[in-house]
Amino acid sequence: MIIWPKTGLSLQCYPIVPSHVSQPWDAADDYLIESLPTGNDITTLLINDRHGVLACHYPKAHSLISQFCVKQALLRNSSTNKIDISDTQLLTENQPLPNHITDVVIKIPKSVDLLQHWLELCRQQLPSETRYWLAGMSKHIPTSWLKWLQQHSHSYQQYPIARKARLMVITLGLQPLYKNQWFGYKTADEIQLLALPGVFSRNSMDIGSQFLLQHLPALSGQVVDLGCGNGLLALTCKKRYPACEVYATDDAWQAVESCRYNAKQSQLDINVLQGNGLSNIAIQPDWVLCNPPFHDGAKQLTDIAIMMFEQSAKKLKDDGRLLVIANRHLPYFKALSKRFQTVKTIASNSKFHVYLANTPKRQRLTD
């Protein structure tokens, strides 16, 4: 745990990374803390609050929750806080928002299509004089993405950079914010693939993803695809090999959904879960398929995929397998090779390497 200067919160990160990584908070949510004004707590919707820290210094605001790691990091926070944060004010994207709400607070995420969609699911549902508060790392922010939000306000008000930190205040008018949420593309496999705004390579096929599929091994009995996205591991395992039964997990709301769509729209039966890594999937599979990010938000980190590795390992049967895809710079190969008992690079080109994970070392897991 590290102290937020300004609150005097206790706080992590969730998952767990050293706090010379990362810290929960940054300098856009001190600019927020001192901007936003006070006493209305209430009437305040909170977005993209990575670690539940504007949660925590506004313990009445309503939190709309799209990740389980965001629900996770919120509660673990709050709790060794003491603050009380009750069921009600933690809100999902398909439930309705309060129509009590005055003012959204927003940390602007990476990608510019997925702040537009919680831009726009609020304009459909919320009054016209509510007050959005947008704050994010100015190196994080393209000039561009400022030119669309003062296109597409009804007022823009944009604050002095502070501690290389924006923040901007708007409204929005009557027309909505553009016409078509879904983007996709088909597979080679003739498989169509659609997701939400927010989902990892939604409008054409991830090339790493799609090298990864040029040399996917026969798989059999039960496969997990960890980090599914919009399900194009998933959903190509299961039209390859439909014996294999075929689980796709995502930390992310938006990839759940966009998954659980195609599969109906491909009529391909598999299992679809929200979790952290594996931590709700409940059998050992034989397989797990991993293309595992090496960002959280706009921080360049490989804990997320250690972790990704370290469940499989934990998870996997004792002679399962993981098949890893990963651009050639990082440091995978020794970080598998500490957890399992052999690790081959099956294939490589110019950006990546294919690693096969054989066997998990069990002794080293329960030291």
Ligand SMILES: C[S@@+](CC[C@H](N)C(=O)[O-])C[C@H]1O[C@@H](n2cnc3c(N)ncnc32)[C@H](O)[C@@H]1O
Contents of the next structure:
Amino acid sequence: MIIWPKTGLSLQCYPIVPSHVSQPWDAADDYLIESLPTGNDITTLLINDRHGVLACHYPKAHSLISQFCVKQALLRNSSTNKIDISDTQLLTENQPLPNHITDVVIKIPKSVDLLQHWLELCRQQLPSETRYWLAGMSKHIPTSWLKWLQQHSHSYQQYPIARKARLMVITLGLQPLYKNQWFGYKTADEIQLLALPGVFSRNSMDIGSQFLLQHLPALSGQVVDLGCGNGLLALTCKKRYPACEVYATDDAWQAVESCRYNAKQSQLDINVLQGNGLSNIAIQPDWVLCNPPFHDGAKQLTDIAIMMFEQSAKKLKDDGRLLVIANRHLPYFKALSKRFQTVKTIASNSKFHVYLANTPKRQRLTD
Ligand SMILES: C[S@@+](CC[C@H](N)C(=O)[O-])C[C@H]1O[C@@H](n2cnc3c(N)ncnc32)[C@H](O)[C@@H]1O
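Show the form predicted in complex with the named molecule, please, because up to now only the form predicted on its own has appeared in this conversation.
What follows is the entire complex, opening with the chain shown before.
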């Protein structure tokens, strides 16, 4: 737990990462709470409040929750601080927005597509006088995004940069912000993959995933694609090895929806679930396939990948296997060796290693 000085709240990131690695708020949150009008909580909608810190400061506000971990973070932080936030204040992407909202606060995400998607989602449902408070760290907001915002807003006010954070307040016009929300590509296995805004490698196949698929061993039994994105690994597995029972899971609503959509369109029968890592996978798989994230928002982190290896070692069958694609510079061989009896590098190129970790160690020293 770490105290947010401006508010006195005790907060923690979820998934949990040490506070020297990442803290749950940033200077953009400070800027927002200094600038937002007071007493407006009840008519405010919070979006991309990554660890629920703004929700704890504005306990009557509504929050749009797109990621499983965001909801967990918000519930944990509000409970630690004995703040009562009801379920009706937490909205999913496919729920209508309450019509009394006057102010929408968006912490600027890593992907501009996602920012455009949230603005358009609100624009379609809320009155044109709604104010949008957009805040983020300036190093993560390219000037091209600011230009886009200026061009697409009805009114645009840019605050001075403060403690390296940016704040803009805009209203939106009547024109849609974009035409098509589905983008994608076709794989070498002839699977059409489309994805919603914000999904990893939405327009073209990631070169790491491609390398993994070139070295995919023969799979059998129950297979989980952990951090499935558009479903590339899960659907390729099902297409190449139809006898497998395939599960796909991801933290992000956009990823889960895209994967479900692709499975349906391709008539490949797989199970798709939203969760933190393997938290909602009830089976003991034979295989876990994983192209782990090494960013959380704009921050580079290996903690989520390590958590995924840990969960895999716990959940896999006794002779289960975890297949991982990783950039060469990441310290995953050691992390896997702590958790599995054997770890082999089954393929390498100038950028990536493919690791095959076999047979979880059930008892071991922790890190
Ligand atoms: C590098 S992408 C891989 C996507 C896809 N498997 C591929 O190869 O194209 C990592 C994925 O992990 C998801 N992710 C991040 N944190 C997660 C978590 N805590 N639990 C489950 N999935 C997570 C991200 O949303 C993202 O879709």
